[in-house]
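In structure tokens, the next block holds one chain alone, the form predicted alone.
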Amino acid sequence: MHSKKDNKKKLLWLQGVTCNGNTHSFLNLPYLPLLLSKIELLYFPTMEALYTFEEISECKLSCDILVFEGAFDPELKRNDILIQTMLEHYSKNAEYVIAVGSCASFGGIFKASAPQRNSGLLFNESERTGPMLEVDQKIINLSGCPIHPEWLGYTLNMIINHQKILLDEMHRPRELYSNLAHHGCTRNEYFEWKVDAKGFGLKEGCLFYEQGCRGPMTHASCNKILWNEVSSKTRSGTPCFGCTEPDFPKQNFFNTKTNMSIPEDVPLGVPKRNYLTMAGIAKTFHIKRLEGKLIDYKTTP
């Protein structure tokens, strides 16, 4: 029944309280056909695979790798199985685990619905209590809420050409999730000079101060690895939510808290007292070219 045509990895993709969206964004991969003809796909959820969910909830298979999309919720049942039947099968011989999305790393969106009842793989929110901590050397984490496709993809590619993956505390690959949001970000100069945009779609100002933006304190590659190879949130004008962390998501996307004018959250590493310092100084400057819409500035008098 099996198909052992050659030395491929076999990738099985299992979905425990989703939202389709991992699998909708992994499908806007620009090379996937090339990665599928690198792999076995034992099952995949929308896609054409070797196996049907009915053949492969009957736990009689192995992989290579286990792709997990959603939250895990112990009670969950598919084809009347409980899904924590199928990890606890497939991920006792697979050599790695990936968490695809902010609800299987972390928990994510439906934590927030059920939080006595849904977790990541590995971690609660910030918290190392998920049901994978045997096999917790093999997990990796992508959060993200999506994930960008070239993450995975990344990941994915990385384990068919045997190469290590660095990781960071959360088990996300540090290549993917060391830099912040902010980096790369095309709103930078705004952030310096302390110019706000005034609202949502605006090419000019930064969206930190007013509008909820959470680039500043976000591990995430999106203003380096553009999505569809063309943009990201901040650059289409819209805050970053802050999706790739723990704690998201958090309440009222579109309002940066404050305690008596002064951002709650400053950006990551920097101490308070040297952020408002620099900040104070910063806005004493005015400048022109940044005060007012960039295609009508003139260079000249």
The other form holds:
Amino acid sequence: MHSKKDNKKKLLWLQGVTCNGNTHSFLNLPYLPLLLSKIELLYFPTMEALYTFEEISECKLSCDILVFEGAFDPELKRNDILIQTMLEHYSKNAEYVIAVGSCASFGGIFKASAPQRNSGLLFNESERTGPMLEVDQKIINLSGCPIHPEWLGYTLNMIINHQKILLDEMHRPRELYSNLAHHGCTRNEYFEWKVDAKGFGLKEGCLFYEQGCRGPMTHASCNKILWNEVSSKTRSGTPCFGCTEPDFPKQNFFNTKTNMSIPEDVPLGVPKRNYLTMAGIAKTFHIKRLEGKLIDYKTTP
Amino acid sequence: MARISKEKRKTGLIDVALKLFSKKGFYVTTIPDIAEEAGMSVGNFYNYFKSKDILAKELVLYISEYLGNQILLINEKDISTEEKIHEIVVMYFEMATKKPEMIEYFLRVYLSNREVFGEGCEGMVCVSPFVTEMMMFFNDGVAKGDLHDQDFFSAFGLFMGYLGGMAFLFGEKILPHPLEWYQESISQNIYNALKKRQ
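Can you now output the form predicted in complex with the partner chain? The one shown was the form predicted alone.
To see the whole picture, the full complex is given below, headed by that same chain.
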């Protein structure tokens, strides 16, 4: 009879071209010790695990969950072994291959710096031309720069509990990525009435019109599942950079691309003509409460 | 004889009102004048519009929708931005020639009697179909790399101010030639002013 320990899923964390951002983010998962107690860690870059990287690179073991962080580079070696060789070996028997972060999902920052060489595991931006097409059914993309720790926690728990994870067209879990970063944004009232933020770090104003916010067109649950359980970019006064999307990174994060003052991109699924009509009318109304600092607004005349 | 639909009667009233307002002026024209010209009783008029102010606002919206639809048709054509400018100019001048009451109403009633249009017609509310379509025109022109990227109102003011100015001069019978005569040069001037800087 197998012991309980034997039934634990074996997890292996490999790295491509990376800044370690996803590793660090995962370490901030509030319930990390509990989660780790439910899996067997074969190797992890910054935590004690069962094997050393030298042993892993020999490609003699197997795992159930292969986590890959960073962009794929066909020429990258670790311990003198091509990462590609390790990926091919460990993905063969794995139930799931989880691409953590935007680099592993779509190429991300490192693809932007070496577009001919780097890509994601399955996608090259939004094109399905990555190196792991043969095992595409196993791949779960958890895009984000870095990944939200709770998104990985959710995915691993679903796997541990043998629950089916529904994926979108970009292989991202629908439960996590069907929301937009706009959902749950505390500035939505400013968005409705087209009141712009006058700078960064302020509580008031919408960051979409002048500060480059990509919240209304970015699939992410940052404003529903808060970072460190307390905040998000937009809550703290920084625009969403759209880091979960295949076209990340765009340039000029802090500027909204406009044509004759008209935003080039409008909220997802809204026809531009209709958006402009609504925006024009909403701008007509001046709502005193939204024009100054909230804390200064007198609730009684 | 088939009954005239309510919608057609409403449009008929709009046409009559536009002509009277542009000929006699907004304040001098009364509801009985409009009803009489349209061949209906004053009581019946109120079935269509509750007051002269409401009629005034609906007229602006009517003209704005008409202009917006005309520009939409041009925007959707597969032609260059320069050609679109030309088509907008031609369309506007045709309207000023064939339906002068619409342009006159816009220039003389809407722009000069803002107090009538204060409530319910603030800012862009009554002219948004037309302004939205101009926004689409400018946006597409910049996105295609044809037009210089600048503030919307600078471009809008230049384009519509020029057309409005010409329609005004035409209405005052100051122009030595018919409006059509100016189409080419005006289209060229607008394009030269708005096109992308090299």
